[in-house]
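One chain comes next, on its own, written as structure tokens: the form predicted alone.
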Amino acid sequence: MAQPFKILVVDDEPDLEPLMLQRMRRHIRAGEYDFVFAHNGIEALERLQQEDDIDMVISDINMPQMDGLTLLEQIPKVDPNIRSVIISAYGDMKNIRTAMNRGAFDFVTKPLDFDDLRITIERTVSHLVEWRDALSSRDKLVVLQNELDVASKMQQSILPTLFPAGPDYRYFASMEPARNVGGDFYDTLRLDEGRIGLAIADVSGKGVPAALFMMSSRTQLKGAAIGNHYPGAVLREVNQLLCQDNDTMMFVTLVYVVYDPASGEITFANGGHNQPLIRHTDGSSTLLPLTGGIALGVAPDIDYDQETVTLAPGEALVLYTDGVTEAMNSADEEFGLERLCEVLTATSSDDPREVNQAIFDGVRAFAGGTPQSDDITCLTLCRSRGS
């Protein structure tokens, strides 16, 4: 029987540790998780250098004698492959952006929400297996494909895979990986005021280089995404820390979207990626405006513009890389706008995910039998008719 996943819970509130057991006791029982406890991150610490066996830090940031960032800096220096989540009140986003940016994995918000940091514990565990999977898999790599397998588990342990829907909203993403591994990679963020975050997002490369780019661009977006309302100053930001230290010279294309559901304004920027579509009720499609922005990693000081439109009740969005438009067939063709518009006008579903499907369909129906040279990743928003 497999060992429960070892998580260190850092809090200084009494309470937390009684409630965390009661609320998680059923994996407890289950054998999965195993929970204990420190009050700072001095106790944290000092249990981290006498259990070697822990896997997870769950961590308050504001805490007597070290607080969460501090210990967020020396979690590596003990066990650099421990993952991290933090926890800290939903108004304290500058803290929680600089706790992204120092390595944490992910964050929840006080008051907690146990069904959330069940989700979060449990994308965060699924990672660390396939991390764990990876590291051990390179040391036995002996042809490309072993590797390509490793970067392909990595790409998929981090994308979201639950698209919680509003009142008068759902949105879907999905991605088909292509056996040459790329870097595209869809996120979503749940922003305050009820507003939600999209991005869509092709790191250059394959293999693993693509496949960790990829992650350190993922953290670097979720962490200046919080508390940040325009898109344009979060892709500079974004830019700025991927500049640093940019040995490989890798770059990413990234749009990112946010959405206000009682408005139905979608604000976005565009930093070198296609162009979204919005599909309108007659089923005619239209492209949202470039926004001149460049793909992030190449050139440091890069100012990234932003542009709002309004998505009108049953008007789709539909976010996509390249792997779409530039899919082949036997004949050599690509398969192009035109063809992705013609399948949005056959497809009147507000569905986001039959909406996602109908897409995939059309791809694999033009291509055939054509081996898929490049990852397929399409992410749509609907608005519901009549909100």
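Just so we're on the same page, rigid core means the largest C-alpha set that superposes within 1.5 Å between forms. The shown structure was predicted, so the numbers you read here are calculated from the model rather than taken from an experiment. Residue numbers count along the first chain shown, from 1. First, how it differs from the form predicted together with its partner chain.
Once both forms are overlaid on the rigid core, the distance between the two CA positions of F360 between the two forms is under 2 angstroms. In this overlay on the rigid core, R236 has a C-alpha that sits less than 2 Å away from its partner position between the two forms. Fitting the two forms on the rigid core leaves the C-alpha of A327 displaced by under 2 angstroms between the two forms.
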Given for the second form:
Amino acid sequence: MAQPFKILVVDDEPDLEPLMLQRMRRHIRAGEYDFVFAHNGIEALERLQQEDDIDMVISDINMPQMDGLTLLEQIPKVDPNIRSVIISAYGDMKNIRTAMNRGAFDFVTKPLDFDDLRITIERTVSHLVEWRDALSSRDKLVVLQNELDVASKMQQSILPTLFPAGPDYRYFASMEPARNVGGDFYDTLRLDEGRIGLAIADVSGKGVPAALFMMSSRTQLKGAAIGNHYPGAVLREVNQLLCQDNDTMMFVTLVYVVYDPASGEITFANGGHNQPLIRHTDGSSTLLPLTGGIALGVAPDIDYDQETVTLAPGEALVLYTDGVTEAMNSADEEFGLERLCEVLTATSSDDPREVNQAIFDGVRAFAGGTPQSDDITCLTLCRSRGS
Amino acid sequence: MNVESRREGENLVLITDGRVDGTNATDFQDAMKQAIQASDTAVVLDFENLTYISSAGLRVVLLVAKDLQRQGAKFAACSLSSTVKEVFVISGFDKIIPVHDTQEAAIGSFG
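Having gone through the form predicted alone, I am curious about the other one (the form predicted together with its partner chain); can you provide its structure?
Every chain and every other molecule in the complex is listed next, the one we just looked at coming first.
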């Protein structure tokens, strides 16, 4: 059973103690309330300091040494979670108002009506129970939020930040995480014969489940991509692994690209992700075709087709997540593919870092003050003009 | 977001309107679960008034499809707006969940 609710009664009249104990005896016997007594404000404060389990104070106003109104001011300094009820003379509105303004929870009047006092105590108890629940929920929330922040930092720390350039190509990737832990990631891999592997992905949903699934997707992808030049086969393998025991139906959309600098060829397979763009030298952009793949983790035993296109000198390949195209402005409009293409037309840079920056700037300018609800991720590969 | 359920003969038609995203995907899931009975044999998800669905919402559609498959029920989606259809096509989910232009066509596909 819960501890009895401990009430400190402060009054300089010695008669009150036996009277209170007598009138409240059933509650005391039932273990609901426990009464302790003090005879003035100073004594009350001493008790509060000695006993940290007092929940409530019922205090008279007029007392020697320290009166009830002064005591009211001192109680929160000892413990802000103690609730006080003041006993005042009937009709003494001035003191009642002062007491309420000093933080009293309620008041009762003299001569004491014990039925009314009982109701007042019950009301105070139920308020305190709710108050403590709220405090404990808040504490739990703070702990959770801190854990989420750590998860978010861990997620970002595994993303590559070094992008070694080749003789005639450069690539760069960056992510602007949303406030919640999101599920975007990208990866870059050095494959044999000078090839590089580039991946961008978006896990369904947000928060801890998405973060866990993202970590697992990334590991499976890395494992499958090493020593395999066929993006279709890589996606098949990753999908197969993610489908095992995936009762929660989490999924990840993913584009995996293998770039061969020797030929400029891009071989790619798309597992349900936004179609990458190629920016041509005249500033126009085209979407890479969908390769008919399904988001990974959902349907086992399916094949993923791949396609090959050539990235001409001066062209750029832009991989992105829907955090870019679905960024909202205050009028509830989406940034959209068209605006993304306009940004690419406007920036003729063949530095992938600058192309990425132009996209992020474009999205930010469009969104204005509208909070970002999803991770924004871009990976850009530029083939040099002179090659 | 709101899910309205109607029975058309043997078929249960679930009409979802508004937006389904990360903030209400759980409500969407609860509404679907509540509407579908274990005895249902044919379910149409009518998305005519669904304006937006995020990946969190798609996950719920997949869960519903999986449950229906488990209970041996036929199911299809219909009347997708162009934005929602695009999401289905890009994610490849139109290959997992049969998509029809109209409710009649969806019901007709059950044979």
